[in-house]
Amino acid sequence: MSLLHQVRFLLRITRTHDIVRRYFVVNGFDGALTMLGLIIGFLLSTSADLSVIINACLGAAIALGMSGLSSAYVSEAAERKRALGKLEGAMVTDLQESAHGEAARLVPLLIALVNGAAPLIISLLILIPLWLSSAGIPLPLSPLYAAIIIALLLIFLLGVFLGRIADISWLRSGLQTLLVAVMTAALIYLFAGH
């Protein structure tokens, strides 16, 4: 069986692809709009040096990706030892050796993955302009700018996921998801922007 094959059936005698999908998306979406807020922020601030604000930024990308993988593990290792130990008593035998009990030991491994990874790789691209304009290379706009318009387009495509999830309009829910990144830009400028 290859391993995307037993990945497959791991998650599906765990009925855990929802909560991996969830992740991702829950997760994901933090990363942008974090991303989005540091951004904005430095933009509002003095004029910091790039290297200070690409640092600042890769610091909580990391941050975020170190806690959406450890918190993720944690409580998904003790939810599916829960459910292998009910299991075990129901059917009054030991089934560590058995697909049940690798997928109590694989699936929280691969959720942590997704919980961890999902916000950093989205906070990496957001960052792509900044890292280009930091080795100089030309851009057609400010790179916070172009930073700020990457991070309002992956928001805006995990609606379109959810939409497709939920099987609902994918521009209406593209555009709920782009509305609160929207509304989160508008609070940090209100507050931040004197």
Given for the second form:
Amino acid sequence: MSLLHQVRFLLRITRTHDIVRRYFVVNGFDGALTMLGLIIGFLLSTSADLSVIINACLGAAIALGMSGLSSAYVSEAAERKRALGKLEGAMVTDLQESAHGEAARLVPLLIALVNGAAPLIISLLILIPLWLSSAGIPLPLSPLYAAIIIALLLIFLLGVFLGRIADISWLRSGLQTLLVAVMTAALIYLFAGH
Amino acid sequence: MVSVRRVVLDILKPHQPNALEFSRAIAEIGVDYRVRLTVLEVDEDTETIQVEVQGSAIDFEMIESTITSIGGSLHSIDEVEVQSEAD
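For comparison with the form predicted on its own, please write out the form predicted in complex with its partner chain.
Everything in the complex follows now, all chains and molecules, and the chain you saw is the first one.
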């Protein structure tokens, strides 16, 4: 059995594939909005050095990744252990060596990886213009504005992904998540812009 | 040489993997295995199934180990068909 097939099998028998998908969107959205907020905050502040902005955003991205990783692992390991215990009670047998026992050990790790990687990767993608600019590569617009555009694009794409899951209009779903991002930006301007 | 041609097993298993995946896992053990699965009873977390395996030379230990590895529990061997052949 290939690794991918095995992972899909374990997710299916524990009925957790929808949890992985949900965590990816929820924490990915968290990462994108956090970066958007940070970058808009820097835009509204006195002009900070690009390396300071990159370090602050990178610090937040790593913290989001670690938070996603650890919180999902702790909670999912507890949930899987409980579910396995309930199943063992119903079966009146030890399932540690079965596929269910393997799932109880591996599924929390997999969910934690997705939950931690989603905000980290999305944050790193948003920071690309800042790195390019600090490396001396000319950009058609200010790196902070370019990063905001990437953040908005990724938030729109997360909405499109949600739309496809729910089998509703991808455009409407994408615009809904984009609206949340625009509202977030407006609130930041309102409260931090003075 | 004695070959096991058919066994009927009484098994308790969780709802997942489902009947189709369960049968497939057993059928994959041998090249000519024919598996017939019947769900006898469904409870909240488990289901009792009857599995009939037919083949020219059934490896019972392997079937038992596969059932355990995918979360099932073999309760009893209800029917057996064994054939003796000249070596």
